[in-house]
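Just the one chain here, the form predicted alone, laid out as structure tokens.
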Amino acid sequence: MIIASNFKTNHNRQSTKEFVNFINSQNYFSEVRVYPPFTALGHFELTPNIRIGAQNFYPAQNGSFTGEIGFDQLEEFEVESVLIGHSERRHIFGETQESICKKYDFAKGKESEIIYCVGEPKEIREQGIEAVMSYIWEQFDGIDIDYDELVVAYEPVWAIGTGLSASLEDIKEVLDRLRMRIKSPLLYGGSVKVETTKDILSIENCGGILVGTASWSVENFSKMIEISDNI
């Protein structure tokens, strides 16, 4: 099981050392990844089942981009995974698939672990499963879905920061299609609680869950790790 935090715009350098500090002092075995900001990147003496990412950057090693974060910067702090496509970055911030395939394609060349994020919004939703998996198909148009290092992270739009969830069975539909083509570890991700992670992650082909506001609270991060550990 793969359970995955993304801080967003959330946490500073010292609550994020502590953040990770009291994670890593578990000896939890599920696989866990935090996705701090760029700002609270740092070196931090981790278990082999913890990894750092970067919630975004710039498809370079380096170069003229300015306010833009390259790999150069990445691979100092030894970031070993990086989200890709998630739909704060489509809808909020206009990356077009385009775009995020160049970044898919480089973070491959530097062979990273990318989680890569796929979902619809809610007026797809409510014309049913088909016009779902027909817009999230699209959502691969020019990703190369054999990658050994791809996790693919299913998070409906309407359901992220909004509160609301997906229905165990809506989930379990799109995560079974998905399956059909997708060998990859399949997350969830979208409003998960601490009260919620059993019975997502007791989905079958659910491989984890990426979590966003829930998630900001080590001591609720600690406890869905605890639940995915004794799954």
The other form holds:
Amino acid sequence: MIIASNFKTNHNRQSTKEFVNFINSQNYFSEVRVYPPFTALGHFELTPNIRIGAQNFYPAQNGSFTGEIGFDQLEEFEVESVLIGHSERRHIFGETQESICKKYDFAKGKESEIIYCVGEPKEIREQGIEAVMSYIWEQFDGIDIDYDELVVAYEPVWAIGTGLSASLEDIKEVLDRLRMRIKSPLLYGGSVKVETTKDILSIENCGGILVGTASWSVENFSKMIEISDNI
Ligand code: PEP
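After the form predicted alone, can we look at the form predicted together with phosphoenolpyruvate (PEP)?
Below, the chain from earlier opens the complete complex, with every other chain and molecule after it.
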């Protein structure tokens, strides 16, 4: 199981250090991922099942891209995992499928783990599962789904940061359909809480969770990992 925490624009260097060191000291055996803000990346001594990742990057090793972070900067901190296609990048920052593919291909060329996020907005969900799946499959246009280091996160846009999680049935239906074409681990993300972690992780084809809000407290995130360890 992969239990991942997306800090978004939360935590600073000190609180990230405390968070990561605490998780590392617990001897969990689930696969744990933490995506802090760039400014809180650092040199952490971690057990192999824990990885620090980047929420974003510019698809270049280095160069003249004012304000951006390339792979030279990520490699300095041994970043081994990146998020691509997160709905906040797609919808708030207007990332197109074309720009997402450039990032994907770049990270793939670097053999980085990629958590690739897909998910439908509310108006598509209201049209039913066929509309949802055709929307989601379009988000795989140009994406190499056979990449060995790919992890897919199903994250309905309307469930992210809203407190409204998708139902267990809806999650299962989408993950089952993704599984027909995708062999990589499949995660669910969207207002996961400690109380809902066990049921979500128990869904067939669910290989873990990507968590924002509820994971920013190390106590909550630890409880989620413990639940995963016990499944
Ligand atoms: C996310 O940022 O990927 C996410 C799922 O956020 P939240 O848990 O806050 O919905």
